[in-house]
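This document starts with one chain, in the form predicted alone, laid out as structure tokens.
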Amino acid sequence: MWMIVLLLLPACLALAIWLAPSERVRPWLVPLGASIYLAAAQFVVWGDIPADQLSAFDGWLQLDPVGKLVLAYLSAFFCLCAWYVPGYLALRAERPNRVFCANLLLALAMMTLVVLSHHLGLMWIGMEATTLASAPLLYFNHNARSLEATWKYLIVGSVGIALALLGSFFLAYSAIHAGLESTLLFDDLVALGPQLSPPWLRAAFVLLFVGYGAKMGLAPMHTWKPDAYGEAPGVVGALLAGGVTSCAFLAVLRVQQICAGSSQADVTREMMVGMGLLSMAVAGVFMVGQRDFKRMLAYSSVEHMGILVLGIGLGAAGVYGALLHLFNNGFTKCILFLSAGNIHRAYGSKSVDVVVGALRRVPLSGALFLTGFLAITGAPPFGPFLSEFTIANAAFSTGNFWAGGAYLALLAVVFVGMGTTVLGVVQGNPPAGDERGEFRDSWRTTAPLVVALGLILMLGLYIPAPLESLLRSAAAAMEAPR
């Protein structure tokens, strides 16, 4: 019934937002529906509620250790983007917000669908629906680079799509090429990971890393990710950089959950490290000089995707630091996406060689954005920097010294490259009469980065008792066939 529920009730949210008359109305029920769907989600999470209640249609639908710890994840990064949504869409009074807001819990459906999915089909068009229900939020500004965003992250995003699916074909047939009976559903092929046939479990792995990859926006299967970032709303890259994305990488999570048992686990261990790795380099290389800071928040996206399966890659404590660092990324991401649309707001530019001194006009968005830099690049006190020492200490104490080695090197890296831009941005002063924009800090607009600034923080000092159980119990799930 649960899985119903969580289904049901925010494309139900949709269809309403969807039918409301009321333009200033409409945007105050996402945040609405968003409160409605994370107190729904949690108590899924946490409640003690039966095992056979969290499990649908025989097994189609299922909410694991690993899902609870997305849903637990997603529907708290959600409910902080929609509560944003007001203040942004009363500044964009002239754009019809009809499509915009039906389609942000159309979008929070899908990617539910993804969570709950337990097989490998369901989770497929999961993950398609929510690349269509998200691209026409990319279109929000309706104008000839955010329409040429959009179709790239479509066409790119099919791409991905389609080597996923062709995956999905080949690990079935991994079965019935060992002489099993043939089955998507992803218990069944934990438990029949030892025996399923090497050569076409380790091509479906990589057609399916590859595919769902793209969706992540791992290098070299990034290129959507700078435009679809850089021309779409600050609340929108939000959503993409901390929402869908995460989505993909609980795709990747469960493909090498399969394989985690399996006569390919090496390989595909050291495929993860590998592709982790060069997307942080990738990454670090566009970062140093980048002039356009929301197609630098996009590079810092794909850096932190290759962290996500580097520490998957490394196993063990690995795998622990890449779960908590899904949190702290996407919390962190948060801050960084929405202070830097507020940014935008206040110049009417993304150039470094115009927005200088944010510190001075628009003071706590200007702080918020370096802070999240500060905490996005591993500075301590904040989340980012434990789950982050967590991968590295993982790296050094499996012997991966020179993974460890090149890890600790791109991260500096990184920080170099991306202090450089928000430093410029940050400092100074605002051009003297320069009246590009008129937006000025407001609650709306910097209430909800004030939230996630306190929960990275708190990640970064203490992780709740319950919390930590959940990390342990999800990281045990990917280790080894339940």
Second form
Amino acid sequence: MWMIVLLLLPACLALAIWLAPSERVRPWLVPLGASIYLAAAQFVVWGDIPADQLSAFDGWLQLDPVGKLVLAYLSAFFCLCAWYVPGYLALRAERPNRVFCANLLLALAMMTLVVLSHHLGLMWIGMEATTLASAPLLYFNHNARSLEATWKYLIVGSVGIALALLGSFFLAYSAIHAGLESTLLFDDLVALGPQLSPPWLRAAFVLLFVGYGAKMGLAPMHTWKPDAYGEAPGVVGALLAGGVTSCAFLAVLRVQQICAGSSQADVTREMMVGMGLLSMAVAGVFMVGQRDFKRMLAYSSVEHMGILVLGIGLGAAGVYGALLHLFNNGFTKCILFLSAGNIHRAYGSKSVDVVVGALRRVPLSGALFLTGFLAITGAPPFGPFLSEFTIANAAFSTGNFWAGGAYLALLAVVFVGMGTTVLGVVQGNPPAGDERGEFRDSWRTTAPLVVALGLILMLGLYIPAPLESLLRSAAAAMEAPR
Amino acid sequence: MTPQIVDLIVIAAIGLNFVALGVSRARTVIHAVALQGLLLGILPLFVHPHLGLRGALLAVGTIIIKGIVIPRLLFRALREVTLQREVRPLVGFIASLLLGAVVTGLAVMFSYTLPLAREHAEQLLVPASLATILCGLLLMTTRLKAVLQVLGYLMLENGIFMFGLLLLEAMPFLVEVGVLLDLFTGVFVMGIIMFHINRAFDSVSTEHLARLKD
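What would the structure be for the form predicted in complex with the partner chain, given that what you showed me was the form predicted alone?
Let's see the whole complex now, leading with the same chain.
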């Protein structure tokens, strides 16, 4: 029952928002709907609901510890972004917002489908639908540049997702080839893992990892990311960087969970470590000397998706670190993208050559942008420090000295590259006599960011006991069922 | 009897890959891909004759969406954008035909090295599927017109569909329908964006989409 409620709730809210007649009232329905969804999701995750009620349609929809973790994160993250929406749309009163508001909730419904589905075919449908639902959000500005970004997002995303479909078929075929009943039900595949035909399983993993990796924005399939994040409104960038990519990460987790018990476990882990480090390296190269601070954030997202898969590839402690990093990265990205959006609005430019002295012109947004930068690059006492440190620790304790060393070196490169750009934006005196726009910080465009900051500060200092135990059980589920 | 029909259809589908790669008129490419969709639509009836109603429904759904609705959508998009005849691809038509032949050969060779279940080893379905996937990717990457990139994506999907036929008995009906629906919505959204590209640049060439870079 609960599964259907969680799925239909955002879909019905999307419909209600679509039907709402007033351009003024509609933006407020988004945070309202997101808050209702947050309450329902958190109740399902933390309430003591018997396991049989967390399953529907013969196990096609199911909420396991990994799913609970992502749902707890996703609902909170989406709610934070949603509370920013009315403030943003009030500044963009000249643009019709019906499609924008309805699609936000529709994307949420599709992301929920990805989180709940325990069938790889259904999960694929959800992931593709997420791409399609978010495309109109990217195109909100209706200009030539956002058009280009949307087109690239659609084409790269669609090819990636098509490869993932082929990978899902290969996975089903690996069961047929081993003489088993073919299935795409997740639990069956995990149980069958050790018996699946190795060559087909390996090919399936490569295709699924490349396909869903393209949605995550791992290098070298990240090319859509800087364009999309650079041109989309800040809140859409945040939603992609923290929501859609996290769902794609969940899809990769599911695939790895199937491989964990198989003969291919070591190969797939090595591939994840390699791809993770490659993504960090590519991000580092493009971040050094980046003049556009929104594109810089996109590369930061590439980097952190790399950190996530690196953590999974390291196994055991690394998995715990990566799952924790999912929360930390998402909430910090929320701060960074939304404050960057505010700064962009205050100056009418996103180039470092124009934007100087944000701390003076928009003090709160500037300070949040700076703090977000410090947090994401791993400065204590914020949450990302803890999760990034856990992953480094996992690398060294499992004897992966090369991977651990490269990881730390790349974190340093990113710190320097990102730091140069961020400090250039916030420091100095704003250009005098060039008061473009009347934008000033207001509680509507900064309050969600302050809440997000509070969350990552809390996660850095103290992880609540229920969350800790959920993290542990989710990390345990990722290990081989031996 | 049925295996021969399957092979004939599959060979025709591969032939259509070459038509799509070798002609310049976007209309002809749409026709080729639509015909390929129609052929794939009737394929389940011959590959799995015993599937009965489910197979028939899938066939009808595939034919309607891949063979009729999507092509009409693309024709509409073309009409809106007052089609010019010449399509300047990144790679010439002869060269793309040759490349198509090369990737088809590679696909056939590769599929012989694949460990297939005994009942599938004799069929042309797997090499044809890989060949179509690769030709689709080729079309997507070497053409500048937005509509041709969409057609390349459709060809890629057709190739995946062929592989999916091996699993038809195992694949739940709902998933098949969902995949078709996603494909339709995807092309629909791409069509809208295409229309906007045309309005913004007075051309449907993606050459103009090259302003965003580092």
